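Only one chain is included here, represented as C-alpha cells and corresponding to the form predicted alone.
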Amino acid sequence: MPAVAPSFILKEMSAVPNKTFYLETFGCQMNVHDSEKVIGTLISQGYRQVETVQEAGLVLYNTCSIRDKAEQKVFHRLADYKALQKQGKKFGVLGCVAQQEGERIFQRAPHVSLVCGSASYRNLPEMLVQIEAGKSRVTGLDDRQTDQTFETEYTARSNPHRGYITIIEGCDKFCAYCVVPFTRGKERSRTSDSVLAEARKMADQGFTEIQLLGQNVNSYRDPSGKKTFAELLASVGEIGGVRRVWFTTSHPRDFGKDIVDAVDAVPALCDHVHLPVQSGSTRVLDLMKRLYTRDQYLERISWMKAARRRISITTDIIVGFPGETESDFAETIDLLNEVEYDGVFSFKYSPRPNTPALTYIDSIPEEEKVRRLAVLNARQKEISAALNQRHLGETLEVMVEGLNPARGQWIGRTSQHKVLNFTTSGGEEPRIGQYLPVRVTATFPNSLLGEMTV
C-alpha cells in the first residue's frame, strides 16, 4: 500500500458498518493537513467518513485557538449538537483548543468523549479502541517536551493536484500574543529523507503542487544534518513532475538569503513569500517578543527585492497591541508604503490564554482598534491595486482550481499566489489541475481577470 494515498482510494478501503465519522476543521493550513492525516488514520481503522453530523456515529472538531472567535465557534458548535448525544453519537475535540483547555472541555461540554491535542494524533488508534469499548472520557494531551511528529502512511488528501507536507511541528519562539507554543509543543523537524520520500510518492501519484508546512517552516532543522531548509526546498522543487512548491509560514528571524537564492535558482519554487511582520515599530516588536527589529526585517525584504525573479510578498499585521501608540501605528503604515506588500492579513489584537501579553495593560479602546484596522486595510487596498495593475497585458501561467458558474469564469492561481479568474473563447474546456497561459485584461485589489490564450 502506498505511504500517501488520495482520499478516494482510502474511502474505498473502509466498509465497516456503524463506524462512521464527521470531521469539521477550523483554522490554518496546518489544521487542514492535520485533518487529512486524521481522516486517513480513522479510515485505516475501519471508519467511514460521512458528509453530515446527522449521519455520523463519531463527530470530531479539529480546532484552532489563534483567535478567540475561532475558539468560541467550536464551543457553539458543540452546544448546537448536544441533543444528538441521545442518539448514541460520540463527540471529540482535537487540535489546539483541546491541548489548551484539556479536561476542562469535559466540564464545559460534558457530552464530549474525546479530547486530543495535535501532538497526540499518533495515539488516535489506541484512543479509538477505548471509545469503542465504551469509555466515556478519553484524553491525549502531550506536554511541550514531546519529540514525536505526526507521520502516518494514511493521509486522505482532499485535493488530487495540490498536497501538503508538514516538515516541522511546534514552535519555540514564544511571541507575547501567541498561544501556539503552548498548544503544539516544541519545534521538532522530520528528517529530510522522510520529507523527500513523501514528496516523491506524491509526484508519482500525480500531485503537481506541494506545499511545505510548519508554524515556522523556515526554522526547520534536519535531524540527520543532511540539508538546510533552503536545500530541502530546492530538492523538493527538483523532483520530476512537481510544477510548483510553496512554503508557509516563515519567521523573519530564521529567514536567510539562501532561501531567496533557492527561489531564484529553481523554477518550480513559487515566487511568493509570506513573511509576517506584525508591526512596523521596533518598540512594539520588542513588546511582542518577535526577536527582530524593523531594520532586520527590512534587510530580508531587500534580499527579495534584489532577486532576479519578482517575488510577491505577503504578511500578517496586528493592530492595537497593548502599548501601541499612534506613533507606533504610523510606523506600521509607513512600513506598508516602504515594502509595498502584495497582500496583508490584518487582525485586531485579542488576548489569548497562557500568553505573556495577558500581563500587559490592554488600554487601547475597541473602537480605536477598529479604526486602525480600517486605516491599514484601506491603505493596503490602494497598494495592492497599484501592484496588480502592473500585470495588465501580461500572460501568466495559472493552475486551474475551479469554475464559478454564476460568472462564467474559471478560477486560477498564479505562481505569485494571485487569483486570476479567466474566460475561454470556446474549444476544449479547461480541467481542474491543468496549467494554462492567461492574458490579464483587468485588475482589482484582490484579484486579476483574464482570457485564456490557447
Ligand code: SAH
The other form holds:
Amino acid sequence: MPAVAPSFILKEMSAVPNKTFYLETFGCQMNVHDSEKVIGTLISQGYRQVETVQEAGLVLYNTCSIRDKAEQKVFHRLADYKALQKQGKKFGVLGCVAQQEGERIFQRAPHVSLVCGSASYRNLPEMLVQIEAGKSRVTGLDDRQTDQTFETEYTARSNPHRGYITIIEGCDKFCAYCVVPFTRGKERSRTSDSVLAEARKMADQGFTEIQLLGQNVNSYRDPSGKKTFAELLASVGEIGGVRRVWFTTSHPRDFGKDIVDAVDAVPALCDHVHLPVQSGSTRVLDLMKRLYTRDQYLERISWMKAARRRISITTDIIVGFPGETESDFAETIDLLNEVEYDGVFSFKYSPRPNTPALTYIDSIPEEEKVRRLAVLNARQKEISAALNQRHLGETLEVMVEGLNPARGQWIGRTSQHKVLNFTTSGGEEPRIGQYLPVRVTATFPNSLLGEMTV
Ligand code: SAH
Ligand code: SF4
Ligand code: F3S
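Write the structure block of the form predicted in complex with this ligand for the protein whose form predicted alone appears above.
Expanding to the full complex; the earlier chain stays at the top.
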C-alpha cells in the first residue's frame, strides 16, 4: 500500500478543504483509465471523490491535447471556475496538456497549483502532500526518459463488468501530426505476468470484459520475454470468467497475422479490430510518417477478411493533412469502398505543437477540410448502413450496458462492438452486465435494434 500520512498531521497542514476532489477527464481510453488509477491513488491517500466542482477542495482536470479544440477545453474550464480559488479550492491539470505546456500553465491560469503529466503519476502521493502543505506550484513533468509505468494498488474502475488494463504506455512512432510521443513519453510495456495477474484479479472480482490498452498495443514487448502481444491476448482470453477481450489501439505497421489467428482460436477474443489508417494515399501516408503503404495496410485487412470469424473493422482518418490533394482524398474514399469499414472516426487535421507537420505548409483552407470531412462521413454512413443491414434477422449476444428510459429500450453491445438496443416482451427484467441473445429487427448506420429472445 502507498504510505498514508497520519491523519492528525494532514488535518493540521490541510490546505485542501475536507480532502475532497472532483476529477473531469477528457481524451482517449488511456486517459479514462489513468483517471481510474488517479482516483484510486487519491482515495488511498484519504481523499473522497465528489460529483461537483462546488463541493470539492481539489479540482483536477485530466486533459487531452490531440487536437487544438481538445486542448482549449481545459483552459475554458479553468477560466469558468477561477473565482472559486478565493474559497480555498486548489486546481490541478493532469495528462497530455500538462505534459505539453508544463509550467506555462501557471502563467495562463495562475490559480493552478498542480501540473502533472502521465509519466509522473506514480509521484502523486508526494505531490499531494506538498499541495496540502500549501505549496502553490507543484510539478511532475518527467519526460521521454522515464522507464516507469503507472501501476496502483487500488484502481477505482467505474464499470463493474468491463474494465481496462494498460499493457503498454507511451509511443515511439512519431507520426508527423501527433503529440502523443511528446505527451506520453517513450514506449514501456508491463510484464505479461503483471498484466495476467491484474486480469485474473478482475475476473475474480466479477469483471467479464477486459479491454487491453496502449497507444500502440502491437508494439508490446514483454520485458520478461515470455509472451508476444498475440500470446498475451490469447492468455487473457483463456482466463476463467472472462467472456470478452478487446484491445486498442493497433498500429498497422506492427499488426501481425498472429493477432488474427488468436481471434480465430480463442472464442473470448472479440471479433472487432480498430486499425487506424489515417489516409488511403501512400503519398500522404509517407508525409504523415506512418511507416506503411496503402498496399501493406490492405494486406492486413485481407488477413482479417480471410478469418473464420467475421471481424468488424473500424478506423481513424485525418482529412486535410498538409499537401493532401483532391486525388489523395479520392484515394481515401476509394479505400473506404474497398475495405467496407463498420465504422470510421474522422478528423480534420489540426496543427499541433512540437510535431514535424507544424513546419509543413497547412495549405488546405478550413472550408475545404470541412467539405472533405462531410463527403467522407456521408459515404461512410452509407457503407455502415449497408453492413449493419446484413445483421437483420440474426440473433446476436449482447452484454447489457444500461437502460434508455426515454425510449423504453435496453442498451446492449455485441462482440463486434456494435450498439444493439433492444426491448423485452415481458418476463424477467435484464440486468446490467448480463449476456443475452437478441434478435435484430431493424438496422441503422450507427446502431441496431432488436428484441430479446428469451
Ligand atoms: N495511437 C493511435 C491513435 C492515437 S490518437 C494510432 O496510432 O492510430 C487518435 C486519433 O486522433 C488518431 O488515430 C488520428 O486519427 C487523430 N489525430 C491525431 N493527431 C491529430 C491531429 N493533429 N489532427 C487531427 N487528428 C489527429
Ligand atoms: Fe500518435 Fe502515431 Fe503514436 Fe498513434 S502511432 S499515438 S498516431 S504518434
Ligand atoms: Fe488525448 Fe493524450 Fe489520449 S493527447 S488522445 S489524452 S494520449
